[in-house]
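Take a look at this one chain, the form predicted alone, written out in C-alpha cells.
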Amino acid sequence: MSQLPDGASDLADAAALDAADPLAGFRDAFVHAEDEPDLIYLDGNSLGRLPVASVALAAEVVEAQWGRRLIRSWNEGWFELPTRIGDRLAGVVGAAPGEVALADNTSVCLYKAAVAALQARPGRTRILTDDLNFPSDVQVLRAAARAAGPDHEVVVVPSDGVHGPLDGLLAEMDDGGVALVSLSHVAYMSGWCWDLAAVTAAVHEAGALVLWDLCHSVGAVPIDLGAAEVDLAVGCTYKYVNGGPGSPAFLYVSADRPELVNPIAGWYGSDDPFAFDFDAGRAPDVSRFLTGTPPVLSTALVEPGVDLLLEAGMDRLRAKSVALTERFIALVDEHLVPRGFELRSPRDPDLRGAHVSLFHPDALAVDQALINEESVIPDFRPPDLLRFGFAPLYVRYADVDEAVARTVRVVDGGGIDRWRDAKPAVP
C-alpha cells in the first residue's frame, strides 16, 4: 500500500472500513486477473467488470443450449429472454412486470423512444434536452426530429458544465410547444444527478412528455421510475449492471401509455410472431416496443449483474457509492488540488452520481501514466476530464486512498511527461 504524503489525513482507517463493508463480500462474485493482483479499477462508469456467475453461464448458453439443444432452446427459454430479465431488471430501476424490455442498444431504443413520444403529441414541435447530456442522445434526438417533419427541432439548453440547468429548461417549456423533454439522469462528464421525480412532475405539467437516460444511473442510484411517473427510459447493461462489452440496452415503456408506438415495428413486438401475419397486431405491454432477434448469447450474459444488484438492495450500494465518492473528494482536495487537478463533479453527494469528474490540463496523460504505470484505471473525456468511477459492488475504500496515492506518484514523478504525446484509439 502506498503512503500518502503531505501528513496523515484525518479520514477514517480505509483498512477497518473495509473490515465493516456489508457490501464486501460482493467483491468476490467478480473476475479479477491473478497476473494483476494490484490493479485498481475504477472505469465501471463505462465497462464494469465480469461476474464470475457470467463465466459458467456463457459456457452453459454455448455448450449446452446452442451446441446440444440447438433450435430448441428457443421453446426451453430463449425465445422469453428480453422481457423475462427485463421483469428482473425492473426491481431494480423500480418499475413493474411488463414495462421493462432489453432490446437493441441505447441509441436505438432512445430513437424508438423519442418517435413514439412526438407521435404522441401531435401539434407540439420541440425536443428539449440540456448540454449535460450525451453527445449520441442529442445526435439520436436530432434524428428523431427530422423524422417527425420539418417543423420540429431539438434546443439544447446550456449549463455551467457541472448542474443540470433546471431553471432554463422551466423556462423553455413555457410556450406550450414542448413534446419531449429527454435527459440523462446522470450526466456522463460531471456525474450530476437531477431529481428524477421532481423533473417529471413539472414536464407532466408542462403537458409534455419525459425520456431518461438511465446509462450511468442504472446500478448505482436508487430509481423508482414508477413513482416518478416516468414514461419513457433507456439504459445500457454493461456499466454498473455489469452485463458485459455491448450487452443490450433496455427499454422502459410506462404501463400508463398505452398510445405509444413502437415506430419501428417488426415481428417480436407483436401480439403473435410466429402467426407471421403482415397485419399483426402489436404485443401488449413493453414487449411491443421490441423488433427483431434478439442476440441470444449478450441478452442472457446480462442475468447475474442483475441478480447480484437485486441481493445487494440499491439502497445499501448507493450508501456506500456515496462514502466513496466523498472519501474521495476529500483526499482530492488535500493533495491533488495543490498539484493542478480541479473537482468537476457536485461537491453535494444528493446531487452526484457515482462517479467523480477531475479537470487537470494534462488529463490524457495522466490517465495515461495511471493506467501504463502505475495499475489505475480511470478513464479520459476530451478535452480535460478524468473519471474515476467506484462501483460498490467491488471498489473497496482502501482503492480510493490508493488510487490517489499513485496519482500523486505519476505527477511528482514525471509521469506527465512520459504520456505527453500519447494518443490511444479509446482513451
Ligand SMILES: Cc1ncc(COP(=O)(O)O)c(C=O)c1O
Second form
Amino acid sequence: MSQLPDGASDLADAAALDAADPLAGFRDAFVHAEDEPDLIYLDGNSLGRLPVASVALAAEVVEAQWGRRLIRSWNEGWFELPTRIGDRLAGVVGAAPGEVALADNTSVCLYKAAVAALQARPGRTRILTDDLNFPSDVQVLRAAARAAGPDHEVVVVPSDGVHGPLDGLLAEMDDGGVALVSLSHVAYMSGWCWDLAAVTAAVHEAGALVLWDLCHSVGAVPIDLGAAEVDLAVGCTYKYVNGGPGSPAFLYVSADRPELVNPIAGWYGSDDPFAFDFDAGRAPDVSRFLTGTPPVLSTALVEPGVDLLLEAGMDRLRAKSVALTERFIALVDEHLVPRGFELRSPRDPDLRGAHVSLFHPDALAVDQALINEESVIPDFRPPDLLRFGFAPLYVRYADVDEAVARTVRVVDGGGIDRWRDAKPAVP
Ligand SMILES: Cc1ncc(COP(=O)(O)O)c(C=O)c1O
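For the form predicted together with the named molecule instead of the form predicted alone, what are the coordinates?
What follows is the whole complex; the chain from before opens it.
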C-alpha cells in the first residue's frame, strides 16, 4: 500500500475501521481476480462485482437445467423466475410480493410504465423530469409522450448540475396539467438523492402519478416504496445488485394501481400464457407488465446478488456507504482539491447516494491513468467528471485512502500527460 502525503487529516485509521466493519465478511462473497490483488474497484455503480455464488449457479443453470433437463426446466422453476426473484427484490425496495418483476431493461420498463401512467391520466398532457436524469430516461419519456399524442410534452426542469431542482419542479406542478413526474432517485452524475417520500407526496397532491428510476439507489440507499405510496418504479440489477452485465431490469407497479395497463401486452403478461388464446385476460399483479419470454440465464443470476443485499440489510449498507463517501470527500478536500479537482456531488450525505463525482479539467486522462497505471477503476463521464462508486458490500475503508493516494501519484507523477490522448470506446 502506498501512503497519502502528510496532511492535517484526523481521520480514524482505515485498517482499524476495516477490522471493526460488521460487513467486512461480505467482500469474500465476491470474486477477486488473483492476478490483480491490488485492484481497487470503484465502479460498482456501473457494473457490480461477480458474486461467488453466481459462478456455480451459472454452471447449474446451463449444464443441469438447460443441458440435462431441457424444456422440462420451464416447469421446474424457469417460468416463475421473473416474479419469484422480483418478490425477493421487493424486500430490498419496500414493496409487497406481486409488486416487483424482473423484465426487459430499464429503458423498456420505463417506457411501459410511462405510457401506462399517461393513459391513466387522460386530459393531462405533461411529463415532468429534471436535467439530472439519465439521458435514456428523457429519450424514453419523450417517446412515451409522442405515443400518447401530439399535445403531450416532456418538461425538463433545469438544475444547478448537482442538486435536484425541487422549487422548479413544484412550480411546474401548479397548473393541473401534469400527468406524470419521473425522476432518478439518485442522479447518475452528481449522486444527488431525492427525498423519495416527500416528492411522491407532492406529486400526488398535484394529482399526478410518480415514476422513480432506482438504478443508482437500489442496493445503495434504503427504499420504502410502499410507505411512500409510490405508483411506479424501475431500476437495473447490474449495479449495486450485482446481477451481471446486461442483467434484466425490474419494474414495480403498486398493488393500489390496478388501473395501470401494460402498453406492450404479450403472452407472459396474460393470465394464462399457455392457453394460447388471442383474448387472454391480463395477470392481476405486476406480472401483467411482462411481455415475452424472459432471458432465463441472466434472470437466474440476479438472485445471488439480491440474497447478499437482504442478508447485509440496507440500513447497515447505507451506514457504511455514507462513512466511505464521507471519508473520500474529506481526503479529496485535503489532497485532491489542491491538485485541481472539485467536488460535484452534494456535500450533505443525506442528499447523496453511494457515488461521488469530481470535476477535473483532464478528467479522462486521470481516469485512464488510474485504470492503466494504478489499478484503480473509477469511471469518466463527459466532459470533465470522474465518478467514484463506493459499493459497501465490497469496498474497504483502506481502498478509499489508497484510491486517493494513487490519484495523487497520477497527478504528481505526470500520468495526465501520458494519457492525454487516450480515446477509449467505453470510458
Ligand atoms: C439512472 C439510469 N437509468 C437508466 C439507465 C439505462 O438502463 P438500461 O440500459 O438498462 O435501459 C441507466 C444506465 O446506466 C441509468 O444509470
